[in-house]
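Single chain ahead, by itself, as structure tokens, in the form predicted alone.
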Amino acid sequence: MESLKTRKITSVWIVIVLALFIVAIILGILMRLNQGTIIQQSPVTFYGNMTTHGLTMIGIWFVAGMAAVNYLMERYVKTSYGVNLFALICTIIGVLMLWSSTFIGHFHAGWTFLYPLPFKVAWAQWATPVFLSSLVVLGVGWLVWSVSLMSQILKKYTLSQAFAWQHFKKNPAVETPPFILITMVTLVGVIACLLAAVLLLVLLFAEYFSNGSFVNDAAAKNLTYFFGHTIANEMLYLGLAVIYELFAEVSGRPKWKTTWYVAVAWNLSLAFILTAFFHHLYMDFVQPEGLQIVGQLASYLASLPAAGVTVFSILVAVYRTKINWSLTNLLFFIGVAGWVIGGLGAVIDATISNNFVLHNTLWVPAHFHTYNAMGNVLFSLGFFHWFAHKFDVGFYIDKNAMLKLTLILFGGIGFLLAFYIGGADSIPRRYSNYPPEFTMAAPLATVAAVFATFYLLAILLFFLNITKNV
């Protein structure tokens, strides 16, 4: 069982995601109450608020994942709580340079940072090295986390079991359970695009040092994808591997165990997932026919082995069944239609005929803040509220449940139609004010910074409850 330290310092993680969190959406709220000229930031407020906003959430989610995994881990294997710390301290010190180098230098070069806009200085030149710093500190505590969490899996299963290879027989040996397979091909994603981000920094430290005469290609590019899109997805399957531990318990059910089927799922996915990003590519015409034609083939494949096991397991444990619901698995289940759905908008923006259309509208960010937003939020919130409320004596009540999820789904789901909506209308992403023939921009980000705001008061009181009793 989890010792008393792991449980004080996941308090504490949980603690810093939620108040993290809900600067990060005012911060969203304001873009949107820009974009939809209720008040007027400069294009440097603007730029500068959505490379922080991005890159906060995208941290933030991601530590949340692996604070639920680390915690939950302990039912296993035994964690390091110095490593633990060493994150949460690397985490809280990048956070800060982050923030310092957009806040106050004025970096605003996106959350994607993409190559070579780091170098097209328009803000304090010392910014940019410290914005680059910051995800080296980040990417440094993140990685260590991840090599430790996994060596400590590997000290009790052999690879193979690691990775439930003997499940693809009937009647193993030795079973694996479903939260160390899901976790164990999740770190393998998380480690493979920290090193590649890893050495997309160094090659963007030695071009800023080198003055010019050392300069990137097209490569950058490529590591930039491969690490974002990356981790944002694995970020997911952290959230899904908590699901596969705790849907059955919260519901009175029997624990889900490792098949056939589940083994072979997950093990495709991890090759899926690693390959999926080229399809952030399509307009680099530079890049090989081939390259493109994996990514729309991985993009599909991705989103059938985990998403469809998934969905049944989930399906098979509530049809017709009995099932003690709370705040927690509602929170999972609904969190894992979110995540279908934004999964299905993917879909259909990766395929190469869509994407002419579709590519750098709002459809993009419509689908990525539907499976965060309103997929792996939940998640989270969901291990949360588990978590701050497993040691109450007698059986809790929440009072607020109803409310809380009332307001975070209208607001999510009204936010997110704005997203969609706009998307559909050939409206780009990224404009921090929109050209008058975009008649539908304006009314619309509007609309979706009012739904945000539901979705806010929601957040404030998980805030309230959750933090009360961590």
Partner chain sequence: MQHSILWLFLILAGASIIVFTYVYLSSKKANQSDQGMNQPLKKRFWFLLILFVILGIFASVTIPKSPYYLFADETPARVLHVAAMQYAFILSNDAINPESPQGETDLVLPLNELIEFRVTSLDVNHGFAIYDANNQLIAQTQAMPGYVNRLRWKFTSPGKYNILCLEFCGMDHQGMRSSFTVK
Given for the second form:
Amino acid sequence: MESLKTRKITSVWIVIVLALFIVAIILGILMRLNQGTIIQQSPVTFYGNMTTHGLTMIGIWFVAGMAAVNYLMERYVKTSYGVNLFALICTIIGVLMLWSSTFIGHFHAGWTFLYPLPFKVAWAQWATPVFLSSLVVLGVGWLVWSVSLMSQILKKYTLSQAFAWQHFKKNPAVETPPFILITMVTLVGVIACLLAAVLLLVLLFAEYFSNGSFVNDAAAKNLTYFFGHTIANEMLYLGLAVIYELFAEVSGRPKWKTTWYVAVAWNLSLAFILTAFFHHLYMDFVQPEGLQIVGQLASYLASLPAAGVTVFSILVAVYRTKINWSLTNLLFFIGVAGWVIGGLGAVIDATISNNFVLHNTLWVPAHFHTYNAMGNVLFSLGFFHWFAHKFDVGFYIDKNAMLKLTLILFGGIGFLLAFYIGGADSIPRRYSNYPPEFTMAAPLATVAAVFATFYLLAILLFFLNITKNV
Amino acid sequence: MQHSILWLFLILAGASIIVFTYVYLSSKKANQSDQGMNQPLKKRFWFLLILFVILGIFASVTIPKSPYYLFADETPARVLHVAAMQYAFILSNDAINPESPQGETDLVLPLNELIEFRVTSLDVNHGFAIYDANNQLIAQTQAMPGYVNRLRWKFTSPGKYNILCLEFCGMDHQGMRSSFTVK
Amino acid sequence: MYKNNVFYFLVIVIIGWNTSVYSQQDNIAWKEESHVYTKVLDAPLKGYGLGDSTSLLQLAHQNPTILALIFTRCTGICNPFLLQLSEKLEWEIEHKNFNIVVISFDPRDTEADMSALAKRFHLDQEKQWIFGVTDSIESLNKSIDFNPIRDETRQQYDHEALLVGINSDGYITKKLIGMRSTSDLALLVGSIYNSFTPTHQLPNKNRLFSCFNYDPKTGKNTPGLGLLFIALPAILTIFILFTSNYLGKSERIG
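Alt. form predicted in complex with the partner chain, vs. the form predicted alone above:
Let's see the whole complex now, leading with the same chain.
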């Protein structure tokens, strides 16, 4: 079973994630307020905050998923405390470097740092190398963590067992827990995308120090989105691994088992997830048409195992079944709904002919905020809440559970609707100020900021409740 | 088009919320003796099959409408060269020399005739997005340095069209714009 | 194709990532974009292989046409350019019935000079190839935006190697400047048959990690060295996966 050390470090992760989340939400609200012309920020400040907001969010929800998976993994295999700590230190240093490059150095090339923008220096000279180095530090820390977790799994399970291939046949001799299967599939994707990031950074550094221009724009863009899309997607799957492990347990139901269709679905989703990123390049006509179509088909197909297996399983598990509802499994359940709805927005946008009029409008942040803010975040919050109270003696009653949920749902839905309506109104994303012809843009931004504040309140309550208990 | 997409999304999202709420309520009302869903595996199979068919139809209808195939069989009546740079669009009837980029203002494009925009960038990645008189996005492509992307379009209604940048390109990304008139 | 890429890779590594080899083309590359979809001048032609046609557009109306501009006394690019063009068209591009019209832009050149040139390249028996002169070369140059500059002392022209694609309606569909890859040539040939490709690369950005190469045989883009780089994370992941599995094996048995 878990050691006290693992418990402690998981608590540290949780506190850090929630604290950084609050900062990143505040940056987001400031951005929406600026777009709503309620406050006045310079574009440099705005885009710097946008860069910080994006990368911090990606980072914290990735490590939140990893920390949860690492903690629960102790139930099956021994994990390395040292590596966990190393990842924690790398994350702290990486975030500090990132923040200094954006807050002090005013680096503002966006979290996707699309080549060659980081080299068109419109900020302090040192900010570009510090920003890129911060990504190296984060990437190395996370890569080591992922590889370590994967190799620990492979010390107990064979490769085919880890991928649950024996479940393709009836009555397998060895059972692979779904948690191990999903974690394994996810870690492979994570390692691939982190390696892509490392490779991209090597190219960018080579270019930076040689003053050359030998990086092909199209290759850099492919690598960027292979990394960016895949990590954003995989961190959701880390959350799903936690749900597979905990949902039945906290509901007082028999533990979920790996069945043949669960095994098939997760193995398939690995293939789809690694090719779906092509949908980020639909409007890059330089990309061969074949890959564009692969992008649309992979994006469509990725939804099949997700909907047909994971979502359906959750519904089956709940439908007409007596369950001990608590904040944890409610968050999981609502999170899955948020994930589904965000996924609908994503599939719509992953259709090339729709993307033609939706690409880089507010529709894009609309859908990914849906499955992050109303999906993945809830998965992790569910875990945090469970973790914070699992050592409580006897029953505990969370007095403001309903308040927190109401605030999250009310704030979240209002905030997201402003994005979707904005997207349908063709309002561009990543604009510090809106051109006057978009008459709805500023009011929508203001409304979104107000709703997001309710969401923030809920997170503050979570922060207070959880940090008190861990 | 975007508004029908929004409605489609809202209907699907609403349906999802109803399903999740219904399932949640069914659990709340359930007794210890309730057995959950009957024949879940069969239902799962049908659910997947229906989803697969719907997505298959969707893909086969939408893929041929992709911008790469737009007006591919026709010869354009007019070519417009576009060079995007931080933070301006240069539009010209002639090819644009990157050493001394010069564009034209007050461009007028013909109605109902095929226009080919040959879009490139002189520095970083930009977006080239055409907005109609109602500020609806009607067509776009990316402007990537070193490549010329060819966007073909027929304008079917007269008026002023705006061009905005839809790929984040730096501190004045939001101010990068141009326009032309269709008569 | 792969060997080519490795070769380019080595060349570029050796010269130290210096892109100056391409810089000579930097200033003119954009000219490829000029005068596209304008009508080419219907220049009257005299020369070898013309058949019944007496002008450029008459030829083009019969078959889509690629126009090459050279002069016979050229001591520079013209000969290697023509040689490369004929070899690529012979061996690497799908055979179709388009014309290749080689016209001299040097007023000193005569029909006889051009005919001799055709013989020298063993193209005098090739039906596709037409070698000729025109008396309205200046107007023709203007209609395709071609500006050779005469160097009186050397009796030579400072000029770029230019190919112009002309479809059967007489419109310029694409231009290529300089000695170019087979894939670029294939795009040119495709363009005169009005086949639409939504993108093309400008020659001055011929960088190392190009993702895709246009394959003339299939008419599709094929993976290049850059795509290998994109595949590298996946390859490394599989390597890490199997290494961890191998290392884990001993502990599983124990």
